[in-house]
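Shown next as structure tokens: one chain only, the form predicted on its own.
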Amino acid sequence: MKTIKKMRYNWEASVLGLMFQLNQKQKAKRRVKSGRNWKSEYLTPPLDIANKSKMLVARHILRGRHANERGKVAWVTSGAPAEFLKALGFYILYPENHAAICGTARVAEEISSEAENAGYSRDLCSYARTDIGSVLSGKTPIKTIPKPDILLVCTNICQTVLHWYRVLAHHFDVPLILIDAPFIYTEASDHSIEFIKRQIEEAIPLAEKIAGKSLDPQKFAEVINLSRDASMLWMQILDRCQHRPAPISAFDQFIQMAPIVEMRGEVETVDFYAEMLHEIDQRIAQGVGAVKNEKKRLLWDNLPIWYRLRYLAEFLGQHGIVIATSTYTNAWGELADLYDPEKPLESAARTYIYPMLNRGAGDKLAKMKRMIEDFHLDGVILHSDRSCKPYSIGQMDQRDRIIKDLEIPALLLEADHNDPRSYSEEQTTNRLESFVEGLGF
């Protein structure tokens, strides 16, 4: 019987998954040869590592379908220190990224009303509805997910997390690992690195019974120095849209991210950027730009609205508007220096303590200033994300504060990231159709 879900295992993952990526060449190839690979008056045709980035997400969606049977499977949060369970060979799943595919293909609402059905919230998190709702219902865009033996959640992002995890906790029957964050208001102080280094310490006996395996030192430092090396070369990336014309948007930002969320600590998500920079490079020296005609550059603030990326992005390209950088995929890369695969432990409490939910309105403002004046912007979008509230908090006092010291346009813009019954179609081109008249145009 091993040896059966054994084949079937690799069938699928390794050979299912190379003819996956064989086939998109392919097709990539006769698009393009078609002269049908890219449609748009205003928007330059996305980089040729995207293919690989898919090939790279559906092979990790494609190992998951029979994790369980291989080894074990963690849950975990985004902002969570998973390198001690990714360095004891746990599959990694993210809820938030899987909840992110089910907005991009359009099944967000119908996955999240299996939750509010059960008696959960509309005011809850999509991303929790979405999650919840997939496990109440099976209903789920990549045929299957695999079950967890271990949750993993950190409070860095937000509470709703705890709650929402304890709900699977409770659904699955297996055991919940909370890292608690202290919100950082200044500076961490060394007790407060101190107080999440030594809940790693306690969570890692448990994990290890798990895993039927002692975490080994030597791996776990490595795949800290992976997720620092993946991290370095993300931050390289979109420092490299402080050029004139970007060489990509932060709508390109919000998709070529998810292998730095999803497999951090893999050699293959080095690699992967490290191609990418090579391309992003090339581009620059080309002088090729996201948008074909740049004129106006913005900053974006908070999550992406999932369900509409392509709209945004050609209403702004025809006024020659690129979203050159974003508060959101930054946080991904601005705290690579953190990681120290000498003292893995404490790099990781102190990496994982700094993210920037888990540090006060005003230091995001210093930040969203900060990129204006390197980016070199014209104005600035904050999504004020009905599900996200944590990210969301301070953006009005943010929006005036940035409009009054730095005398560039700002615009809140109000929807939901996943959840397509919070948006208004009419009201956004309307307010997006006002901002473009005050950037100048």
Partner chain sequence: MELTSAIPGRLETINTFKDDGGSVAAVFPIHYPRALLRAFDILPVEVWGPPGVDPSQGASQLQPYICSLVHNMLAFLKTGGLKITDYLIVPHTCDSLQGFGSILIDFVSPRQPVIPIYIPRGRRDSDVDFFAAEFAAIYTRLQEITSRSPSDEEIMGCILREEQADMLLAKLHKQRDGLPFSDLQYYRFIRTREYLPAENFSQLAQETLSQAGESQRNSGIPIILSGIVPEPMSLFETITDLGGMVVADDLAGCGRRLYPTGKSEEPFQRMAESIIHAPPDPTRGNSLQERLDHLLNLQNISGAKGVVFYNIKFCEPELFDLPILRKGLREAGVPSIPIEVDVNDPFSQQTITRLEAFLETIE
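What does the same protein look like in the form predicted together with its partner chain, given that the last one was the form predicted on its own?
Here you get just the chain by itself.
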């Protein structure tokens, strides 16, 4: 039986993965040859590497199908210090990422209704609702997701995740590891950093017990190294968008960030971003931009609107507008320098207390101002995300200060990252149209 399962696993994870990759490559070649399928007059076709990221994600998903049979599974929040779990061999699943997949596949509404029918309010984070709905109903666009043996939650992105993971812990009856990251209003105190370090130290024995093995310090350092390398490459990729025209847009970044979130600490992830950087440099050398006729450049704040990425990219693209950068995609690269494989725990504590979402609204404003300068931006769209309160509170002041201090237009756009019921295409279009007028073409 075991052998059959192993064979099935290898078949799905390797052979099917490879076939998927080949299929994608051929499709891409055919697309380039015939110019078919890429309908946009305004946008450059996606990077060639896009197929590889699809393949990486697909392979990760395929591995997940048999992860419960092959080893231990951890469900982890996107900002959590997961390197020790990775080094212990856990298969890691990020429910936020899975929810985003549901969002782009446009099934989030149907899946989150399952949670709402069970009593979860529509006012809760739509990622959480999608995930809980999926857990309760088994619905997912990726066929199946493995059950967790352990949950790791870190409050460095929001407190919502703790409320959400308490629900998961109750449902699955599995241990919940909490890494509580005190919020930084002004600066991080020593006792806060010490607190995080101690929590990671205390979490390791529990994770070891569940994994049934001890943490190998060398492996741990290796994973941290790989996380750091991938994050640094990711940051370089984002910084390349300071070029005019921007070689990729924030919409491309939203899609290509999946490996840095889901597969940090893996060799393939580092290789992938190295290749991506290379292709982006080629675009820069050839003067190719994500928007064919780039005239204006914007900053995007907050999570993407997953179910309307293409529409927004097209709408802005037809006006010659590129979203050159976003606070959201930056969050996965900005702390790369803080990783130190020589001091894994100390550096993890520092790395994981500083994400932008764990810092004050004024800090985010200062960061946005720096980005506006560095990326030569003409305006800002702040996505006021109905069900992501921590990211959205403070945006009204941020918008006002940007307009006043930098004298550039800034738009507060009401929507929701995963729930299309909180989005109105008509209203969005009207608001974007007047915003575009204000950009002064």
